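So this first bit is one chain, no partners, the form predicted on its own, shown in structure tokens.
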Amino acid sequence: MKDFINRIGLPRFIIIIFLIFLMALAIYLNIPLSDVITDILVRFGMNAILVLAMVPGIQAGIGMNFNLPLGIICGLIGALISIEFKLSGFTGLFVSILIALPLAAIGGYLYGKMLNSVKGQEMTVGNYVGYSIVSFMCIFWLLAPFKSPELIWAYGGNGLRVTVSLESSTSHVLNNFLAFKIGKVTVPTGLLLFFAIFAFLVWIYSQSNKGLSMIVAGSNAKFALSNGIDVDKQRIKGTVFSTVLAAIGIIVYSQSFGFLQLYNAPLYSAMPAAAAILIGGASLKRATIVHVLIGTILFQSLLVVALPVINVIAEGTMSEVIRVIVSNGIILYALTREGGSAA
């Protein structure tokens, strides 16, 4: 049993023996278990994306990209024209990842490039990018030029709504994709199927020449330039890759979850992310698609199984309380450890 603790983590054994009791105390509870299990799938598939854009930037060297609302803001435009010009279903999600890509690999692009300049320092100063970048873009949302009446305020007033629905557009395209039950539990395929295209493309980079090189790069960098390896260089391609990738997992999630949050939403994505995959095992020098894996279940499923189980408990007065409790108590735990697993 000590040998098991030790190669899983003593955190992870401590939350997954929490998890089990919560799923336990669930089923005392008469709460449907097959609603639970597709809820956490669903979660999982909508959440794990943003989680995969964290391991480019690990592995590169900056750290954790606290600056994920940049990609972001690049997924959301993206999403905004599709509807502006009327798209909808797989093609008005292609289009959206197809405008998003192009501003998310510039924007990445010379968002590492500052990153170059103040090495040591890139969490402290991704977060306060973030802070800038989506307070700039409140003000963007007031005066874009956008005309349907989808996504600007319904009696006049400026700007766009807080919160657009993609009801007639993109919604649930991806959940609802080669979807099918196993008893009552309903997996949705076409979500999990396009994180998986993407872990693969990350794992398969990772494992090529240029991909070693970006990961030597990030963990020794003395080593990396006596073999010729370019570590600024590789710092940027690891950026670009994380801003690409946070720009195609919040059209994921937001097609998921069935709405784009505009204003300060962005702001509230990169603690969660950082969370999970810590949670999974993973370090500030060292990520992979197994930290992801890991980390998104566990931190997802936390969150799935303990609002019910409170809710019911509580009688529906501390859900929200809950919810605020656990997910930043997670998210203080992860970012207060001092290593990852080898796992």
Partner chain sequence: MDLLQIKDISKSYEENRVLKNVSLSIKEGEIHGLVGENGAGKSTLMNILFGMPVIHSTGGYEGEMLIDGKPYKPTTPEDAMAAGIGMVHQEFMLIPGFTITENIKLNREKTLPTFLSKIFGNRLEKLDTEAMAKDAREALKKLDMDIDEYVPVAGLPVGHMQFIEIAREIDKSKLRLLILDEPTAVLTESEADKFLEVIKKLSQMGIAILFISHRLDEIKQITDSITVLRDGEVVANVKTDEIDVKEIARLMVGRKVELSKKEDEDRGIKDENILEIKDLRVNMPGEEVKGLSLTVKKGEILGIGGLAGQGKLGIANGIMGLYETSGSIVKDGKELHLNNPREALKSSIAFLSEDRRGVGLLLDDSIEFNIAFSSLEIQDNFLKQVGPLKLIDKKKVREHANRMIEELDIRCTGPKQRARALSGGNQQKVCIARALSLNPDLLLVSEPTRGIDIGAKKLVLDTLVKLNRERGVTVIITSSELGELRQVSDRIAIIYDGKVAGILPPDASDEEFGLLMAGEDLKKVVN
The other form holds:
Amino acid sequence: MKDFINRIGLPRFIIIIFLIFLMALAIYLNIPLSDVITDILVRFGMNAILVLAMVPGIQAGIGMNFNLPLGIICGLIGALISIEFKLSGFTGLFVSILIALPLAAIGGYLYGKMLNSVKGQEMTVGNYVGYSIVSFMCIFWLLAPFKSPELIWAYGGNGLRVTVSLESSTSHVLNNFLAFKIGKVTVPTGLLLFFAIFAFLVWIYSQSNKGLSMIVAGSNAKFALSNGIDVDKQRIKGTVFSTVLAAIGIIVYSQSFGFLQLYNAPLYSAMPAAAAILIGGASLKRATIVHVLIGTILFQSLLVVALPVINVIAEGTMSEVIRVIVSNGIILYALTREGGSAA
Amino acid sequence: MIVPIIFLIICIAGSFFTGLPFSFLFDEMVIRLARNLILVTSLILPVITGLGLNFAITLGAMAGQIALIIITNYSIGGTTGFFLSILISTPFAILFGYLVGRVLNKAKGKEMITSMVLGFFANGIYQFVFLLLCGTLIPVKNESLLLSNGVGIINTIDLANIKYALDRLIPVTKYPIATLLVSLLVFLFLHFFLKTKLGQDMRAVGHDMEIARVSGINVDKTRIISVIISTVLAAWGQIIFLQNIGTINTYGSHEQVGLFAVASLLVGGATVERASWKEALIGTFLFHLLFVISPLAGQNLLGNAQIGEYFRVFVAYGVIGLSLVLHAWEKNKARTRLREIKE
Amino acid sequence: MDLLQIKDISKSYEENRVLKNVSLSIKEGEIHGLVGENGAGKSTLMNILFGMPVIHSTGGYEGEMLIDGKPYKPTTPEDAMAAGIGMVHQEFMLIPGFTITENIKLNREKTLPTFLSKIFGNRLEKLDTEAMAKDAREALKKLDMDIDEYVPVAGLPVGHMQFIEIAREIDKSKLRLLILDEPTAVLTESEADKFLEVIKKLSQMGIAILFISHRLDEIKQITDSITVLRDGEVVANVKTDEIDVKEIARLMVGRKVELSKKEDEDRGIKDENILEIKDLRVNMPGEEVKGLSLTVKKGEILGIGGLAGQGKLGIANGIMGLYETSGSIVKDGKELHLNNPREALKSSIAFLSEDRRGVGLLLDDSIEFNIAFSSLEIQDNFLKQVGPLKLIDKKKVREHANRMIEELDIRCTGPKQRARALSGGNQQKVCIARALSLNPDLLLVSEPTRGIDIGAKKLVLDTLVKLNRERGVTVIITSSELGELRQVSDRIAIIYDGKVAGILPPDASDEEFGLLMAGEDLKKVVN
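Given the form predicted on its own above, what does the protein look like in the form predicted together with its partner chain?
In what comes next, the whole complex appears, and the chain from above leads the way.
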């Protein structure tokens, strides 16, 4: 038993036990499992790319990229512009991504440069740089020269809406693509496929000579240096990939959610992604696709199952409380473990 | 000294555009100084002890709120209520501070990000206790404190009973003389404290943990004591803050405490490694002056009050982000600066 | 009666015996010199004497110590201090932001009771700054130091810092024995002279001094008696005026290994230089190279020796471009780009770092990945083209690793095992395998046997010799262990103060090695 716990790690063990307990409770309370499973699939698909964005950062040695909001904002800008031009469906989705990509690449590059001058403090700095960018963008959202009635307040207010509905543009384009039903469970095929593509890209890259240089630079900078690797360049590369994935991630997330959330919404977006990958078994120095898969499934299942169960037995906001405790708890656990030296 | 000067210029220019009469600004600033100074001061000791900015003073604020909820539950008001809440909050704050100190000792070198996540985590626990346990496991006598279904504490608690309990303790002039006196006492205490053996030990630990340890100072214990004092001051600070405001936002009042206090201290010219009562005083003044004038300045300059509001949030995050970047950058520079080869 | 007696002290770190039955005794007011090569056991002895935690966390020591004839068993530095033993470490234990007074009185501050201290205990007593300053002044005065005690330590000359360290020790109320670890290493000549005078004065005040130094003339000049340690054993314990510098040098180095290897084979070393180094400067902290010139012949094994801190480790690190370097390095007639590890590797130079676990290995990766990575990164080996990407060819990596594991006899559970789980010797072999995968013609090896148990040491050295003989790889081996250099090298360069002090054949006398290492001018001493 002790061996088993050691192998899968104490936090995962607790979360799995808790999840099993919630599942049992759900069945006992006659909550329809098909709805729960459908929800898990959707929430997995919509969050997984954001979690995936953590991988190149950790691999390149910048630790958890708490500056995910940077990429997210680039993604939001892409989506807003595509709506401004009244694009919808897959065109809208791909144009959003195409616009977001260069923005995220430039943003990631500059941010990577900055991280190279604050080695050892990446997470603390990243976190507050992220917050600063989000709050700065709040002013931008107020002043941005968008005209589409979808985007701005119908009357009265200034600037962009707090939430922009995607109903008439890209809402659910991926979720509905090739979606099918098994019994009462709906499988969002497009959404899962889309994630699979990016997961495959990240995986194949990590098998290539370029990717290996990056991973080696992240896991032991001195070793990398003595093997002729330009460590700073690799770190920038990881930061750029992470930022780009975050931009794509939020576009995918939003089409599934049905809304773009502006202003303060991206503020805490890095926390759940960081928590998910840590739950999956990643450390501050090592992360793989497997960690993304396991972590996202466990974390999202927990939230999905907890919601209806707690709605029956307690106050509705409890699901949110559990999210806060679990996600911050796991990050705290990772931070206080020996070894993960980057902060 | 450059940071406070820049802020002073921004504030002077801004107040020019607000068109607010000087007397109004003066009154407003006196009130704000009185209610915020102790919270900001609570950050000083951890900086001196080398823990950086203690974002976990959120836990101190929680201890203060717990005490206020308890006295409201028993409907104890007035001066008695105020001092009783100070008394009740102290053991909670000591316990929380001890726990925070223990955790931070396990995360040496990344205390700041850890203290921040710890704040979020504690917030989850806090919500769990007050949303789910109050009214169920924890009996609440005063039913007006409970949500309509009898479980959980209401979102906004009226503190009419102890409003201005300290501010108007010495009822000369319209200013909160007693509160200012208490702040002065805390400053004096801090001044005295830094000249004691324990204060000297904290300085030594802050300068160099290793040398302090070799010299026989119990580093971990000294750090814990520093965090405990910080947490206790934060608890008292939060009570004093709330007796001025007059209501508690049960699930929100403590959240921004760490952010605004830290930003205030940094605006005053403090750094991650150096802080004193001067920076606390100057910073609190400048930061809150900015707070008061920025919505109006935004309204008058750009025709939008919201811009000013977002601007001050941006300033809070931005100043923290910037000072963390500068700090990490300098540390990095010092580490890689090439030593001259001696002939 | 002797102030301190050390009787039959032995100490092992795991399998590694670092002290064997060491005995010495020191009288009141005596200046006792302690000399020995790096790794002779000096630091371990000091750590035992000073009650450092590292001793007790590794199983304590055997033997006994007596102070004034009474048993002395320190388990913490505080015990040592209470017994009147003070120590000045090689690295200064000073807080730069504190004033001189604050540093001298660190954690021994004078305090006055206050109202709060009566409630919360004596840590809330107020500092008595005046009394502290007075103490500091007195201690400084004993050292003939005329300096304002309110000045912060940061920015003071190193010489001053050394005196402040000593002032702190003599301020401890009953200092009886002061341990000085290489105190003059950081001082200029005039500072050192003044320093030695002060030491003499302290001894006249009745304080015994244990003086550790590599500067043999200093030892000779100042001490009353000398203990020479070699390989953890006392090889001499004599009055200073009964021994000369040459003899000390000889004793210090000793003849540790039987030089049985001289089979007088035709080494076939060509008269062709593979490497020409001119005016090399390397900014490696603690191991600076300061204008060194050296040529290496094709096919030879060149040993580089010298004491720690003299710069021998900087040479290989500089050639590889790992620390900032200037000067000129010519490899096979071509100028090597400096400060560029990739260029060095591409010029068929491979490097085994002295920091095996930090620089040499990816501890959490598999053995096979460790072995293959350098070649994969630099030479694009072990890759297969898939579309636009070059992917790692796991089959080739595995085959290569299996071959290497067999060839070098790496003891492991298989190529998938993590490098961390291996013993030191096998980790070193993994490093060698990684270097070999690059097919280098010049191999730089730093401290190849550090932290490796005795049996494995020989295997590692044999492997290096085999590489040299069978593959014709030129080897530059840098080591603190003169014995192993003499065992494998064709020539040995001794580094002192960042330059080559001299190049000796492996069968040169112990004195010659000892004197070169101590920075003595061979001719001057001999005459």
